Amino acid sequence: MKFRTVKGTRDFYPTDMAIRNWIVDTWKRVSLNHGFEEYDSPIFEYLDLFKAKSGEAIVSELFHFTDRGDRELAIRPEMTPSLARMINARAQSLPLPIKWFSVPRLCRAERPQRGRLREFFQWNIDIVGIDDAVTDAECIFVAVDFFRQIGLTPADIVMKINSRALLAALLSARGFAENRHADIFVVLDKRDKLSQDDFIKSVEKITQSGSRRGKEKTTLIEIGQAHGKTGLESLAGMAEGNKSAERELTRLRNVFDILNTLGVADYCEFDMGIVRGLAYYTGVVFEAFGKAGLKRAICGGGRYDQLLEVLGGPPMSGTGFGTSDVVILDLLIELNHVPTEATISKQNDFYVIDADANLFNEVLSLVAKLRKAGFAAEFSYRRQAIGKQIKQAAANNTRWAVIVGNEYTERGVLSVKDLDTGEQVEIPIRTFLDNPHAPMGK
């Protein structure tokens, strides 16, 4: 019988690994240097955790299973539940802001699709107990910055950023009423997804019938194509005189000046289009999109005010965003942005190389001493001729051999080759050891 994966699932070969791992540990880096603490949770929860977020039909989208106890758990399909389950539990005792981060693996019972899989890790940013838009503007920075620490540049990748709440004020500053405005964001939300035609067409289906018909068509083709700078202006005549609106309007503004002063304005524009499916967000909301052909959002989150009270805990703000290992290697691709593996690869720093295969036990000996010391020392299983031995090493991406010789017998001296410069020399074996950061004296 031939194995498979599971559909939805993969290997990770050497070559992926590598590629996964630099995903990840940029990922960590600019977590931790934007102040972010690392944390995790166990990868299946209570099934009742992920009800009590999104409902009962989240239940479909889950790999969920009864153990011997008969209890009903779920292996986790995101990390925002585990979050807030982890803050509520210790709420009085933790320190304000929470900056927390992680880079889970996820399974989510779901057709697999392009930049979506069934299994996959997703970096988690959050900062919560906040509730300030220089917060808002610190997640949008940071999922920038990674952006940036990969090499993709405001023509490779584009941030729209809007905010829920200062739709729902607009809404209700034209006569919306609040029960109307769920299915106008779903409208809102799937702008980008339908043509021109058909987004009127789906406008027109949750206008009133009636005199005010014309009037309220108008207003939601207008708030949902304003766009860019002129389109957060020209919401302004909108927002006046409705005090609510005008709070929103003003703190969407201060997110973007601030992004202005953490100098990635370029990569930012507001979108009103951008309204997030999950009914918890609450604020400024954002998503990330590649420019050339990848029409899906790379990364997305935004401003959540009452999670935590949902799931028992109390009231307190938060604001993050996610974006999965899948999605940013699919975007890679597409822009031909994927690093090879000789830039990513752990560069090994000795192979130790015997001249004559009675030297083997001295190249053992010398390759345990770099070892100890902290180096990464590799060395041939094979004993064969020097020059098969260099290749080798230059295969396994080795910054310098160390070839061990007759010199090495009769004179206590080993030759060291710089397998960057092709420069050699030879050093006394004592000198080597209590030096070995610079063996060529640099």
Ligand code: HAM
Second form
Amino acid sequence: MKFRTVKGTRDFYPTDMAIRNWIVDTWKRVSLNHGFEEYDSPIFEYLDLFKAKSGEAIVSELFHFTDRGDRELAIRPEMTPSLARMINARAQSLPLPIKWFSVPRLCRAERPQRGRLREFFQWNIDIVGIDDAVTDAECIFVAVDFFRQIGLTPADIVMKINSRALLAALLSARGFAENRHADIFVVLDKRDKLSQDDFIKSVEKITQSGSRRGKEKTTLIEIGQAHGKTGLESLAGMAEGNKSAERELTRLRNVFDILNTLGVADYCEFDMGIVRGLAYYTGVVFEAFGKAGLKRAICGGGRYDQLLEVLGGPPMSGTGFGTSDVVILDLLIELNHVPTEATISKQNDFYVIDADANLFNEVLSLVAKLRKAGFAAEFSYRRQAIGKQIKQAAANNTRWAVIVGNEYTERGVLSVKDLDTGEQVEIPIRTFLDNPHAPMGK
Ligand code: HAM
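Show the form predicted together with the named molecule, please, the one above being the form predicted alone.
Below is the whole assembly, all chains and molecules, this chain first.
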């Protein structure tokens, strides 16, 4: 019987692992550079945590089970509820604002497709405890900075930004009762996944029958299609005279101004079609997309004003985003931007070689000394010609080959070959061991 991985999950062979580590290391470096601290939580939680956040519907979207104590548990499908639970547990003592990041392994019971698997690693960035446009902008800035660090330009990627609060205020100003907003959000969120005709049909389905129908349809299409600089300007007319719509529009403009000052405006674009599926977002929301083929969002986030309170904590606003290794890698493959193994895998320091099988014990003791001193040192398990061992050293991505020949026992010297330049020198063993990281004397 042959065993395979479960669909939607992946094995990571060392070459895959090198790429995953490169992505994760870049996430961590960018997070630390922007002042975020790392946290983590258990991979499974009480199912109720996710139900409290999203209702019963979430149950079919995650992996859940009952343990031997009859507790209903679930593997975390996202990090935000666990983050809220952790902050709520120490809300009185944590200094604000909280700037935290994490790289959890998540599972979702999804139908596997391009950019979406059932198990993935998700980078989360969150700022909690301060409700200000500068924190909305900072989260977007961090995401864009990561894209920049992995070599993506505004020609490759766009960060689409909207405000649910502005959308809600405009809808209210135009006479759409609040209890209709959720249905309208769903239709606008699907805008780009539908043809123009189908989008209009979906809009028609959520308009009221009777005299207001035509007007509602025109308004929803006008609001729903607004994007770019002109789209934002066109909404100014609609917001005029309505205090909350004007306030939310000013805030969204402020986010764009800050992004401009931070030098990433060319990655960013206003788009009313970004509403985000998750129910907890209340303010500025954003999603990044590749400009070529991959149609799935590669990053998504936004402001959540009530989540902590809904989960039993104090009223505290937060904002953040998530992006995963799966989508990042798919995008890099599509753009032919995957880094080569040589650029991302760590170079080993030494490969110790015997010129004669009798010297193998010297090889082992030299390797042991180098490893004890903290160097990555390797050797061949087979006694074979120097040339073959040097080939192995090169295949092993090693910087220096250390050759132990008869002169090792006779004169106390060994040879070191720089495998990058081909340069080879003979040096006394003591001198080498005193300063192994500069075997060429440089
Ligand atoms: P989300 O939109 O569900 O948001 O996911 C964010 C990102 O995670 C997506 O844009 C995508 O890159 C990645 N992702 C989601 N599902 C999958 C999957 N099945 N396979 C691979 N990648 C996936 C959230 O999860 C929010 N909790 C993010 C957040 C953090 N909001 C505030 N803070």
